[in-house]
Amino acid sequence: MRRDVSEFVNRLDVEKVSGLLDIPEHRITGALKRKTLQYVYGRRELFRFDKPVSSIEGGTSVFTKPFDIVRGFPKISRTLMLYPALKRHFSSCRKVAVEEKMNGYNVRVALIGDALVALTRGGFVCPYTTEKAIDLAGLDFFKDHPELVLCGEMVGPDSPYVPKTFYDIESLDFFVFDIREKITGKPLPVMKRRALMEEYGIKSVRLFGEFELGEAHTGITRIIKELGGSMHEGVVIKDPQMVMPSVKYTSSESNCADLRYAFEFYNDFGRDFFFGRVCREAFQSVEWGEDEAQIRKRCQQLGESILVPMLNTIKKKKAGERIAENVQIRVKSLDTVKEFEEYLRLVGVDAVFEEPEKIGDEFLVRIKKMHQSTNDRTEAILGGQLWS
């Protein structure tokens, strides 16, 4: 439904928005008018930010009943050469912490007024992953803490989005990685923040442990391996004090599982995740100082993690399947099952949920997310359609 800018300005206090965030009013206008920060239709109105505009992160929220801001969770930048990167990143710094990146989703938890609410990476209120944080997380930090956001990843086989089953995890579970003020998004020390979590009873990622700069790329190459053997994601390096901005360095592993997703739905995901993940590769193996054989290994698992998926995708489409990605939640509330459907709608995910399946206390709900894109170029090119 399109609506009249002039309505959405009546709607956001933009004096107060540009007064706390520090940003001229004419630039929230000027987002408003450009869609950049969007009004989200929904059980709470907000707005969000889909770009950054100026200091302001992607994924910026401003709830207006009641009325309340919590910062985008900021890019993470990656290295690509582990030793010259912490050295010339981490200058002014004698360690570094290293945490696990673990495989999942990200997800802010926050308190608006009296009611606890997730946010994906991209400013939405998910309403499934807000079932699930108000039993994972809890209200106690919060009335405690009302001021502060829980940063972490959603990771399991019962999560929507990236689905994973390699953690020992039964459903769906909640490891924080950063703690950061609602609206200046200003982060707490990495160890206070551990003992904060402690305290609450609220998982963290795990933590490698604090390693002197000179010597870090060493223990992480070591750690790195062992993730990569496990199939888990890699590391986030940082500052102990969290005033240098955080990077992120993953395994080979993890790039070639991320292929293997992408070229499934290659047509809907595979250009943007090809060249990165190829990159990475190269340069991790200069710098690991691989040898032919070891080399001609890393060049295999990367063909095959592009190759198969594609060629599987095609033999479904030649039988006649339609491309669909499977996953499932898992809900105590049939009412949040509905209020799923109508938010990926919301947010333009084409998806056929079966009928809920009754466990215990809780409800599986299996979900089929279609990717019309793979399917019709598929569909065309098997029908004789060129390739421009």
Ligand code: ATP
Given for the second form:
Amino acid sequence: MRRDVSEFVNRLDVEKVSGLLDIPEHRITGALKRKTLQYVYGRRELFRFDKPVSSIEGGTSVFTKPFDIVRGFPKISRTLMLYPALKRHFSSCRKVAVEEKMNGYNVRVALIGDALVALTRGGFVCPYTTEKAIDLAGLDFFKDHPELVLCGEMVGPDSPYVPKTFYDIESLDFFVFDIREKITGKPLPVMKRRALMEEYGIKSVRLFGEFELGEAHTGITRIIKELGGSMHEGVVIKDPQMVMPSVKYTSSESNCADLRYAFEFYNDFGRDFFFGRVCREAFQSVEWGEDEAQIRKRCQQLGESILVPMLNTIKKKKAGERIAENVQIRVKSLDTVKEFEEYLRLVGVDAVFEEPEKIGDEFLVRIKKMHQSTNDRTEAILGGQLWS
Ligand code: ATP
Ligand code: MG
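Mind sharing the form predicted together with the named molecule? What's above is the form predicted on its own.
Let us now look at the entire complex, which starts with that chain.
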């Protein structure tokens, strides 16, 4: 699929990109050579930053026809010890705004020329998400604010990336958590952003409130305990002016849910998910001053989240099943299915699409994502292969 792209490199106006992003031309040509700045084949031609270059976030997309740039979404750091971290990180703010951290996938919606596109975290245009975004965000906002990007979470069961059923969403819904300038990435203040979304009838993530810095940790701890009980992920804590970078903090329940997922496909994801998540549990337990019974419960939940899904995977393989993840999408147009299939191939996801099933005026398509590495490793070990 990936051909030699050197012939396409001259389609990028390096001087213009350098000027707009305020980085030297040689950093851009260097990134092109190293393929950190990659040409992407597809219905919409673009170059994407695969990793950060100077101050430019990974996932930044540069469109060629018409020329435009959408900055990548910045990484959000995590606090493990809430109280000292908030005090230190937000020392210049009197208050912090606390919003729900929803568990779906990160999407940036922008107007490029006269068409809406939905970009994934990595800076690819996802055809499925674009179809949904046209419905969920609409064009009105962008007609008035073509220079802005809506950053939000796509959440719900019809998600090919992070399907979740506990939000009481029928298919897929879009919740905005940030509005930024396309080219500079500069964010709007929290309340201004929320008011703007209200004005255009676009949903925002839930706001728990603004807290005095010295009291925020008590409120947030209470919120996290409540959210965890219903599997919700956690919170993102923000400078109301959006000058200081935001910080995330999550529940143990959602942490364990991630581990259950990762260890079902242990050879594909297990390692990446493991260490950081164990650390989170340890610091949270100490900060909350847990007693022996609470610690035991936490240990049991953590252990079960790792081992039980893995045992199930091994048993499945032993029974001759293939190790795959079932997801589904719901679309209005069958063209979107074809485009999405091409797109998954482009980003290197091995997936098998079932025949579309008509439901009302839409089509439901079940997709099996193959996790080949876990599949092969499990089969080999069951057949007697040694671990190393
Ligand atoms: P990173 O740490 O690089 O941001 P990650 O994949 O590790 O990425 P997460 O742990 O899911 O990400 O946390 C950050 C992500 O949380 C954001 O990229 C965004 O998609 C999502 N998110 C959900 N709700 C919010 C919110 N209210 N404010 C900001 N981000 C949110
Ligand atoms: Mg997430």
